Structure formats: structure tokens, C-alpha cells
Amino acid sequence: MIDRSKFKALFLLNPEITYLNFGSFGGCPRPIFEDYGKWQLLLESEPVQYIAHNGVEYLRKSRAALGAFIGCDADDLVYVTNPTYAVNIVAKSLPLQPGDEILATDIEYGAMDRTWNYYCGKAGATYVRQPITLPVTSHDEIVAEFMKGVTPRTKAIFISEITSSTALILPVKEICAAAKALGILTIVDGAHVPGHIPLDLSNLEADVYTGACHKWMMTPKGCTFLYVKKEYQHLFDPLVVSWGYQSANPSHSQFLDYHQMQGTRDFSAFLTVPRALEFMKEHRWNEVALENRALARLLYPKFCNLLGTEPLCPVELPYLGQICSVPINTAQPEKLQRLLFEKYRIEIPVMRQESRIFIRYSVQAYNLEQDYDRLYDALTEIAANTDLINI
């Protein structure tokens, strides 16, 4: 068993808040945050050397460490601030024509839906949101249901490996294989994946993949990677045109030149990835994650029973990781979320997905079982004394 009290002391989160929302923005342990400060001090001590001369090498070393962790060549990675930025790079440059379709599920992250709707609208293409029946019963069912949305007009598939609102782990490997057999480009939103569940891009075979390091890998905020297979890198223009375009000193990779160096910006968060990986190794993070996933699954039926709702999936691996979304009957999710925070000091999202509402809890190394008892008691009290929850 892991010593959760020990881990609680390592994180910088406000101890007065019961923080059950690691899935949204993560939390940075003190040793990683101190590494971040080291890089920022180096930037301020000699900004020209840091940005203009040494930055490329600093970034190369960080990408090499990340590439080894997620199973890809370091030169097939660039750092960006968040997954939405990464998908904007892809969606803006994808050569869409009128009548083309981008196939996604109907449980994708809202910012991604907006991104694809925007760029598809400009091109005269269609963003197709294939319904996924909830609760799911098997991964085979998900693959079959999703692939029914493929048509001769499908230009690319866009899908989350772990969805934001439902927290379901989707069978992305199988979907990538099915798409590959049809010659369809695959674009995967893995925002919640790195450091959460195993990721091996050499085995997954997604054509494009983005994952956040500032969630479950625990780096400072604004640290995300975009991976693109070499054969597709030429497709994607920089979102911001800067010194890498028509570079006076081009590198071996146009992909890196276009997307890596963009003038004055603090990329210190990107450079903390090696320290984050060291932290995970020092603390045997594979074992930590396994215990977190076990606790998350143990709690799930308890909250479904309290709220009188059905689980979204079989309560087992490989459907659930360290975040779980419980359906909740409330007409005022935003008001409920604020009440939980302001009165009960519990940080947890209450999320809309079309007509469905979910309350989503995260389990990280610092979370104690008492944290979830506090949530249980708060929901019980709110249901008994307000009209915010219908049980």
C-alpha cells in the first residue's frame, strides 16, 4: 500500500481544499515545481542564450526523454501549451474539401468539438459525431458502433483515448487498426493518458496523437506534446508563423522548425518533463497508478448507489482509470459545482454532455479515502436539503 499522507505533503495543492479534480489541471509536486523554477531562473539570468542559442538543445533533451517514455522518436514530437492548441494545428492545415467528413464520437471534449466545427465549416466539410450508446458493455461494441459512422467521405477519424466528460477509456488501438485498413487518417486526443495509463505510440499506430504532460505526468501547466508520424508531418503548417519558416539555419526537420521555436516565449514547463519522469520512477509510479485505479473502481458503485444511477461501463479494467464519471440527476450542474466548492470546499467538476450530467472524481496519490467520504456526505446532505440533486 502506498503512503498517501507522504504524497500529500509533496503536492502544492491547498490543504484546505479536498481536491478531486486532478483530471482537469493536475497538480505539480514540489520537486518538479522546483525544477521549473530552476529553468525560469536560468531564462531570466541569460534570456538570449536560453532562447536563441541553447533552447533547441534543451528541448531536444526533453523530447528525447519523453519519446523514450511514450514509445516514439523524439523528432516526431513538438511541445505546445495544451491539446486544443495541438488539434488546432492539425485541423487548420488538414486539406479538407467540401463534402469531406471528420468522424468523431458524441462524447468528445467540448473545445475539440468547437475546433472541428470551426475548421470544417470554413472548408465546407462536416464534423460527424457518431453516437456511443451508454452504458457501454464491451470494447467490441464500441468499435462496431463507432465504425458505422465511416463513409466514403470520411477524411479522418478524431477520437479521445480517455474522454473528458465520461472518463471512459475507449478502444483506440482497435479503432486505429480498423481505420488503417481503410486508409483513413487517425487523430487521437490523449489529453488524459500520459502518466495515467500506459502509452506506447509505436504499438498504438495513431497517425497523430496529442497528450498533456501537465495532467497525470504532473508537470507545470502549459506542457503538452503533439506527435505526428513522419509521413504526415509535411501536411501541418505552424499555427503561428515565425522563425522556423524559411529558416536561415534550418535543422534536419521542417516539422521541428515550423512548430518548435516561435520567438519570445517561456518554454520552461516543457523542460521539466525529464524531472517529472524521474519523480515517477523514484516513487514507483506504476504501482501508485495501479492502486489509484483500484480505489477509483472501488468507489464507483458506492456513488452510483447513492445517486440512484447506472455505471457507464463494467466497473473494471480496461474501461476505467483514475478518473470516474458518475451520472447524476441535476438540472443545475453549475450551481451544484459551486456549492460543493464554496460550502464544502470540495473541488470537483459537474459536467454536461448533451442532455447527460456527470460528476467526475479523480484519484491521485495524495487522495485519502476520507476525501471521498467527505464527498459522499456532502452529496447526501445536498440531496436531503435542496432540490439540486434528484435521487
Ligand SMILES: Cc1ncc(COP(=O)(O)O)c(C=O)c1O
Given for the second form:
Amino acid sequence: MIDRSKFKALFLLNPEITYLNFGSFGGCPRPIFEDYGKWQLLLESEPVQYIAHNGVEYLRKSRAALGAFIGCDADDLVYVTNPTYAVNIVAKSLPLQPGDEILATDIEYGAMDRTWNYYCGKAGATYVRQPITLPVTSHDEIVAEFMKGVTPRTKAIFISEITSSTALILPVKEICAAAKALGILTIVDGAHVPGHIPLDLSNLEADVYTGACHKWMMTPKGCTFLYVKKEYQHLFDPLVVSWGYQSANPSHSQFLDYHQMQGTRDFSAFLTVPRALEFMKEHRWNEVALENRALARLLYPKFCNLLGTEPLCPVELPYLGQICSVPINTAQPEKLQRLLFEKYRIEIPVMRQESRIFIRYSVQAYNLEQDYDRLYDALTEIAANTDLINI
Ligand SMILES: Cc1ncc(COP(=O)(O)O)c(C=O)c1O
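Output the form predicted together with this ligand next; the form predicted alone has already been displayed.
Then the entire complex follows, led off by the chain already shown.
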């Protein structure tokens, strides 16, 4: 059993808040944040050395550590601030013709839907959101239902490995394999994946993959990677054109030059990845994560019963990680979320996906079982005394 009180003391989160929303923006433990501070101090003590002379080597070391962790060559990934930035690099450059289609599910993250709608709209292409029936019953069903959306015009598949408002682990390995057999490019939004569930890009066969390090790997905010298989790297222009384009001093990789040389900026968050990985190793994070996943599954039926709704998937390991979305009947999700925070001091998202509403709890190492009792009692009281929840 992990010592949850010990972890609570390591995180910087306000102890007066019952923090059940690790999923949105993560949370940085003190030792990793201290490493961030060291990098920032180094930057300000000698900006020229940090940025102009040593920056490329600092970044290489950090990419090497991350590459070893996620199963790819360090030169096949670059750091960007967030997954939206990564997907914008990809969507902006993908050579789309009028009539082409990008196939996604109807449970993708809203910012990504908007990004694809924007770039597809400009090219005369279509962003197709293939419906996924909820609750999902099996991975085979998901693959079959999703792949029905493929047409001769499908140029690429875009899919989350862990979805946002529905918090489901999707069978991306099987979908990448099916796409590969058809010669379709795959782009995976793994925002929630690194540090949460195992990730091995050498085995996954995704062509493009983005994952946030500032969520479950616990780095400071603004640390995300974009991985692109070597054979597709030439497709993607820099989102911000700077010194790395038509470089006067090109490195061995145009991909790195294009996306790494982005003008003056503080890339200290990118450099904390080795310390974050060390922290995870020190604290046997594989075991911590599995225990958190077990607690998340234990709680799921309990909250569904309380709210009179059904789980979104079988309550089993392959479908659920450390976030769970409970369907909730409420006409005012924003008001409910505000009330939970202001009156009960519970930070938890109440999220919309079209007309459906979900309350999504996270389970991280610092969360005590009493945190979920507090949520349970708050929801019970709100349901009894207000019209915000219909049970
Ligand atoms: C599936 C998914 N993609 C992407 C993101 C984050 O993207 P960004 O930080 O760029 O807003 C999230 C955030 O929670 C997410 O759930």
C-alpha cells in the first residue's frame, strides 16, 4: 500500500482543497519543481550560455531521457508547450486536398476538434467525427465501430489514447495496426498517457504521437512532446518560423531545427523531464500508478450508483486509468462545479461532451480515500437540497 500522506506532503497543491482534478493540468511535486528553479536560475545567471551555446545540448539530454522512457529515438521527438501546439504543427502542414477526410471519434478533446475543423475548412477537407456508442462494451467493438468511418478519402486518423471528458482508454494499438494495413497515417493524442499508463512507441506503430509531460509525469506546466516517425518528419513545417528554417548552421536533423529553434524562450520546463523520471523511479511509480488505477475502479460503481447512472465501460483495467468520468444528470454543470469548489472546497471538473455531462475524478498518489468520501457526501447533500443534480 502506498503512503498517501507522504505523497501529499511532496506535492505543492493547496492542502485546504480536495484536489480531484489532477487530469486537467497535473501537479508538480516539490523535488521536480526545485529542479525547474535550478534551470531557471541558470538561465538568468548566464542567458547567452543557456540559450545560445548550451541549449541544444541540454535539450538533447532531456530528449534522450524521454526517448528511453517512451520507446523512441531521441531525434524523433521535439518539445512543445502543449498538445494543442503539437497538433497544430501537424494539422497545418498535412497536405490536404479538397474532399480529403480526417477521421476521428466523436469523443475527442474540444481544442483538437476546433484545430482540425479550422485546417480542414481551409483546405476544403472534412473532419469526420465517427460516433462511438456509449457505454463501450469491448475494445473489438470500438475498433469495428470506428473503422466503419474509413472511406477512400480518409487521409489520416486522429484519435485520443485516453479521452478527455469520457476518460476512456481507447485501443489505439489495434487502430494503428488497422490503419497501417490500409496505408492511412495515424496521429495519436496521448495527452494523458505518459506517466499514467505504459507507453512504448516502438510497439505502438503510431506515425505521429503527442503526450503531455506536465500531466501524469508531473513536470512543471508547458512541457509536451511531439513524436513523428522519421519517414514523415519532412512533412511538417515549423509552426513559428525562426532561425531553424533555412538554418545557417543546420544540424543533422531538419525536424529538430524546425521545431526546436523557436526564438528566445525559457525552455526550463522541458529540461525537468530527467528529474521527473528519476522521481518516478525513486518512488516506484509503476506500482503507485497501478494502485491508483485500482482505487479509481473501486470508486467508479459507487459514484455511478449514487448518481443513478451507468459506467461508460466495463469496470476493468484496460478501459480505465486514474481518471473516471461518471455520467451525471444536471442542467447546470458549470454551476455545480462552482458550488463544489466554493462551498465544499473540492476541485473537480463537470464536463460537457455535446449534450452529455460527466463529473470526472482523478486519483493521484496524494489523494486519500477520505477525499472521495468528501465528494460523495457533497454530491449527496447537493442532490437532496438543490435542483442541480437529478438522481
Ligand atoms: C485528450 C486531450 N488532449 C489534449 C489535452 C490538452 O491539450 P492542451 O493542454 O493543449 O489544451 C487534454 C487535456 O486535458 C486532453 O484531455
